[in-house]
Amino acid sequence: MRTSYDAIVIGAGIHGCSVAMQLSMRKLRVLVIEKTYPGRHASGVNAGSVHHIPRLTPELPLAELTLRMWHDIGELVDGEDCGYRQVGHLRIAETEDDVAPMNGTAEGVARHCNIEEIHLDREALFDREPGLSRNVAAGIFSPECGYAQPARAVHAFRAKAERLGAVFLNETCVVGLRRSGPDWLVDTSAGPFDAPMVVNCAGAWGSEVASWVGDHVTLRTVALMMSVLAPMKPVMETVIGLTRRLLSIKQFENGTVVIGGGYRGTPDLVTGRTMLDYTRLGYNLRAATEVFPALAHGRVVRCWSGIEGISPDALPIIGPSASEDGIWHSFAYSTHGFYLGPAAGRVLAEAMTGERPAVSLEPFHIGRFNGCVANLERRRERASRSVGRSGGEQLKLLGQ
């Protein structure tokens, strides 16, 4: 095996596999180093939603580009559709008090990107989703959105990268980075490898890797929980989200129903394991049955969570190091990174190879933290510009 490459990627989640694929498409020799196996954490065990709400305003151009790429995902990864289904996303206001904030969300999206949204009154909601509880007020339907299957997507990106010559080294720990002339030497449990460019796609562990080169940011680590119900008769057609409560529901073609939305277990970065909070899972399941009463007849077959990292301002960290040439970052996607995988890998590869990125990476540069965690007031100011939630609601969901 070669020990020298054009680029070394640390981490084989959706973002590591995506940028590895994009760099390989540009004829670079790429090595991807993964401490377990591709998609082990957040990338492979998330709910698979493909939609743009809620997102902070600076992220919307990247979200719009990503949605266009999901529409053509089979072409991008040589015929594998990643389980993507454009079934639409329906955001529901349960009370009249929720309608105005929901409409404000749609107005914000319209100002910053061109993604179709359709306002539905109460009767139109029932026409689209007859199984809904009658305790709802209105909704916004995004027909261009849908869901994908996370593990299939990670595998598809990895497989294409490998077909293009990328090498994946699994069950291998990266233990340090150091200069070796003009290149970077990546020390691993399998020995050293060198390349002029290194990409940090280490997910919740990305801040540790960044600190090795002088880029300091403190992440909040979380373990978002989900449950899956055994296959049942069709209950819903679209991906469902609520404006006020933590709830996301979707039903796959095989009849299984995935329920999530943001309730958290306890992550352990040392072992890579998580502990579920069954009380909070119970809240999640109860909310699902209150929105779709037919789900009360469902049978829970599995619950799980994946470890993710949230940045101080809830925006991802994408782009060059603030401290060292040749180091690039793509981590801290703050609980909504799976959806962005296709475009984030593309724009980062474009920047790394001297192309003009399709979307500016300036809002995501790690230098915005100036070597420390942003203070609460700065977070509140940024969160107040969030599309889809007030600042207080956004910070509440981020655990601030």
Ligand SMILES: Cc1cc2nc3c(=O)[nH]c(=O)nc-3n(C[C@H](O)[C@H](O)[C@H](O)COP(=O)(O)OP(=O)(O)OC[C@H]3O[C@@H](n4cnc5c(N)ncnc54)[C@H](O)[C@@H]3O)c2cc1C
Second form
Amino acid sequence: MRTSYDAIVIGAGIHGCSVAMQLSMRKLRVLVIEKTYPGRHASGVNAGSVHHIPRLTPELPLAELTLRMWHDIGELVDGEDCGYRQVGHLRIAETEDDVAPMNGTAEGVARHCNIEEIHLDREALFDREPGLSRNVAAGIFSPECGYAQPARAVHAFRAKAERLGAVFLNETCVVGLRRSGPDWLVDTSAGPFDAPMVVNCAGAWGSEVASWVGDHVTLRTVALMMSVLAPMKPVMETVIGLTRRLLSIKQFENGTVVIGGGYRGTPDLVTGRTMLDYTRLGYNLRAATEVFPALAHGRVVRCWSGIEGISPDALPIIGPSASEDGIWHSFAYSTHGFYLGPAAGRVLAEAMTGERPAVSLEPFHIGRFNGCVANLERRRERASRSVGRSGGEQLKLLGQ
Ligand SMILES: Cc1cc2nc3c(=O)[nH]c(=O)nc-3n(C[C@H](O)[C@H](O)[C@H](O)COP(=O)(O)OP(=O)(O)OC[C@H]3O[C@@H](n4cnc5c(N)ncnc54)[C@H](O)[C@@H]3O)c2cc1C
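For comparison with the form predicted on its own, kindly provide the form predicted in complex with this ligand.
In what comes next, the whole complex appears, and the chain from above leads the way.
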């Protein structure tokens, strides 16, 4: 196989596959290097929720773009709908005290983006979800949201990238990055490859890759846990979340019910394995049955967890390196990166190829963290001395 490419992507989760596809759509020759197989980690085992609440304000424009892309996902990936179903998302306040903060969040969304949200009082909640427990106060319904099938989405993006010429090298670990003239040499367990641009899509391992080029950020690594119940008669229609307790539930078309929401086991970044915490899984299941009593008749068939990296401000890191030209990041999706997959890949590819990104990447730049500030300052100075060179252009695209 060839060893020189236009861009090398490290990691084949949803973000590596998405940016590889978008770069291939722009006619770049792309190599994706994955240490296991595409979708092995968070991207293939997540809950598949596609919704924008609760999200931090800087992320809302990207959330709006990604929702529009999910609505037309079949067009993006040549007819594969990725199991996307626009069933809506219902966020529920269980007590009167929780209603005002919930409404405040919804007003924030209305101020910062154009995603429809409908306030539901108690009666309207039961009209929408008759199976709900009576111990609820009000809700916000987001009709534009829904869920997709994570593994199908990863493979749809990968398959389109491959059809456009991208090469995927699985079971190959990237172990270092070195400069070689204008290019980067990417050292791997299968030997070196080179390209002028390298994209770090290494998920929870992204901070290690970033540190190789001097971009230092500490991620909190977590193992989010999930359970699935055997197929049941219809219990709910929408994707459900609570405002106060950790709970997210959805029922797929085959009747299975997936329960998660943020309870954590123990991750091991070295082996890539996780350990479940059955006590906490019990809390999660109990909360589910308290909100939908019919779930008490369900049978748990499987529990699992996946590894995720959370950045210090819980926003993802997307955009150019603070330290080196030609290095780009897309990692630390902080427990909500699946739904951002379509848009993040697109805006990053736009920035990398000199287009103006549809959404500003400025809030996501790695230079916002202490470990990168000094390098960013040095780089800005260099860029101002060499206007028009790639580094200056990269920073200009960020509006910096
Ligand atoms: C249980 C669970 C439920 C979740 N539920 C949701 C949800 O409902 N909705 C939502 O939006 N988000 C959800 N998330 C978060 C979402 O799954 C992640 O944010 C997203 O998948 C991150 O994608 P990624 O491509 O950045 O990382 P990953 O999927 O982790 O991919 C990174 C890849 O990089 C590879 N890699 C790392 N280092 C190297 C190296 N040195 N060389 C080669 N390859 C390397 C890894 O093997 C891995 O395959 C959930 C996460 C989990 C764990």
